[in-house]
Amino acid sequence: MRFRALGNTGFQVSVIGFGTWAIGGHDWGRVDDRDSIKAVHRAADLGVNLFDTAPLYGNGHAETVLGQALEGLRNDVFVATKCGPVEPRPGLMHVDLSRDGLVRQCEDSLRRLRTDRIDLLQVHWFDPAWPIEDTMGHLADLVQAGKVRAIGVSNFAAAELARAAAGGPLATLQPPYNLFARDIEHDILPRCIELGLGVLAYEPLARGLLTAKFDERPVLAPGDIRRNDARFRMPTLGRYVAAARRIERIARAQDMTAAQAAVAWVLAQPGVTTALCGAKTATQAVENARAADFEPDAVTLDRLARAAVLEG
C-alpha cells in the first residue's frame, strides 16, 4: 500500500480508501453485515487505513457496521464521516447545519462508530440555505472540543470551496471523479491544489461501469440505485460497455483488471490523494487494494483516457 499526506492535516492516508455507501444496505442491493465486516478487515490487512462513511448511508447502518468492524483497530485507522443531511426515517430527509444540529449529528456518529473522535468530518453537500461560513465556524468548535480532528466538504463547486476555506480550517474535498466523469479537472482540482486540500475521489469506478463486468443487459438487484441511473439503460449503456471493454484490453496488457487500471488512472492525476472504492465482500476489497500496486506510465495513462471517450 502507498500513502500520501492528506492536505494540511498532518495525517498520512492510504491511496486506496474504503467507501462504505454500499454496506449501508439501502442503495446497492442486498448486503450481509458479516461480509461487510470481513471486507473491512481484509482491507485493513492490506494496508488500507482510510475508511469513509456517512449517516446517510443506510440511515446510520454503514456507520454502525463500520464501528463494529473497527473494534480493536480504531487507533490504526483514519475514519471520515459526514454531516448535514438528516434522515429520521428512510425517504424523509432534511439538511441541518445549525450549531445544535451539528453537535447532535456528531454525537450520533461517535456513538454508532464506537469512537471518541472523528478524524475527518465533512459537510455532505453545499446547501445555500445554510451559510457555509457559519457552518465552518460550528465545525471548528467541534475541533476545539476534541470531537473532530479535521474538517472537509463533499460535492462542492470551486466557488463554494473558496467560501468554505475562508470560513474556517478546511482540509479536504470529496468529489466524484473517474475516467468517465472528469469535470472537476477544469476548476475544482486546480482550486484544491491552490488551497492545499486533500482530495478523496469517490466513484472512481463510475458505479461499476469501469469494471468491464456489465453487458448491455445488466442484472441489477431490487433496491439497487443504478436501476434509476440513465447510464445503465440502453442505448447509453452500450457506449459505456464498449468503452469499458477498450479499457480492459489496455489493462490486461499491463497485468491489471479494468477496475484496477481505472483506479490507478485516478490516483495518477495531479491533486488526488485517495480513491474511495466501495466493497461489499473481502474479494472486492482485495481487488481494490491491489490497485495501489500499479503506477501506469504516461503513455498508458493517455491510452486509458482516450479509450474512455464515449463513441456514437
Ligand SMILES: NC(=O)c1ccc[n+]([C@@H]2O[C@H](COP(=O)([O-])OP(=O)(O)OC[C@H]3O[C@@H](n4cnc5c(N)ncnc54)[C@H](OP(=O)(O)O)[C@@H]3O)[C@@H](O)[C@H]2O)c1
Contents of the next structure:
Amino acid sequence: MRFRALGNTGFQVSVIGFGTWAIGGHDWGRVDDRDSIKAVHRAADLGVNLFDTAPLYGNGHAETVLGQALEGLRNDVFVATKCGPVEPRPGLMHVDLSRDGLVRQCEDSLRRLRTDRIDLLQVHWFDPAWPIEDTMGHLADLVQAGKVRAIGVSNFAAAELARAAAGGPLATLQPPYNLFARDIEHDILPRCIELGLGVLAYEPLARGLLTAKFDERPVLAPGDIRRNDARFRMPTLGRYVAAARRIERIARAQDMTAAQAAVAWVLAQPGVTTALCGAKTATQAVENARAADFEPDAVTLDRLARAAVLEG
Ligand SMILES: NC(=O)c1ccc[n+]([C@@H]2O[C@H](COP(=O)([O-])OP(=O)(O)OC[C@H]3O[C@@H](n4cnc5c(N)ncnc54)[C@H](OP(=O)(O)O)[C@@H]3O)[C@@H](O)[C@H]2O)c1
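Right, the form predicted alone is done; let's see the coordinates for the form predicted together with the ligand.
Let's see the whole complex now, leading with the same chain.
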C-alpha cells in the first residue's frame, strides 16, 4: 500500500480508501453483511486504512456494519463519516446543520461506529439554507470537544469551498472523480491545491462501469440505484461499455485489470490524495487495493484518458 498526507490533518492515509455506500444494503441491491465484513477485513489486511461511510448509507446500516468490522482494528484505521442529511423515516430525508442537529448526528455515528472519535466528519453536500460559516463553527466545537479530529466537505463547488475554508479549519473535499467524469479539474481541484486540502475522490470506478464487466444489457438487482442512472441506459450505456473495453485493452497490456488502471489513473492526478473505491465482496476489495501497486507512466495515463473519451 502507498500512503499520503491527508491535507493538513497530520494523518497519513492509504491511497486506496474503502467506500461503504453499497454495503449499507439499500441502494445497491441486497448485500450479505458477512460478505461486507470480509471485504473490510481483506482491505485492511492489504493496508487500506481509510474507511468512508455516512449515516445515509442504508440509514445507518453501513456505519453499523463498519463499526462491527473494525472491532479490534479501530486504532489502526482512519474513519470518515458525514453529516447534514438525516432520514428519520424512509423518504423523509432533510438536511439539518444546526448546532444541536450536528451534536445529535455525531453521537449517533459514534454509537453505530462503536468508537469515541470520528477521524473526519464531512458535510455531505452544500445546502444554501444553512450558512456554511455557521456549520464550520459548530463542527470546530465538535473538534474542541474531542469527538471529531478533522473537518471535511463533499460535493462543494469552488466558491463554496473558499467560504468553508474561511469559516473554519477545513481539511478535505470529497468530490466525484473518474476517467469519465473530470469536471473537477477546471476549478475545484486547483482550489483544493491552493487551500492545501486533502482530496478523497469518490466513484473512481464510475459505479462499476470502469471495471469493464458490464455489457449493453446489465443485470442490476431490484433497488440498485444504477437502474435509474442515465449512464446505465442504452444508447448511452453502449458508449461507456465501448470505452471501458478500450481501457481494459490498455490495462491488460500492463498486467492491470481495467478497474486497477482506472483507479491508478485517478491516483496519478495532481491534488488527489485517495481514491475511495466501493466494494461489496473481498474479491473486489483485493482487486481495488492492489491498484495501489501500479503507477502508470505518462504515456499510459494519456492513452487511458484518450480511450475514455466517449464516441458516437
Ligand atoms: N460524498 C458523496 O456524495 C458520495 C457519493 C458516492 C460515493 N461516495 C463514496 O465513495 C465510495 C465509492 O463510490 P461508489 O461506491 O459510489 O462507486 P464506485 O467505487 O465507482 O463503484 C463501486 C461499485 O462497483 C462495483 N465494483 C467495485 N469494485 C469492483 C471490482 N474490482 N470488480 C467489479 N466490480 C466492482 C461494486 O458494485 P457491483 O458489484 O454491484 O457492480 C461496487 O459497489 C462510496 O462507497 C462512498 O463511500 C460518496
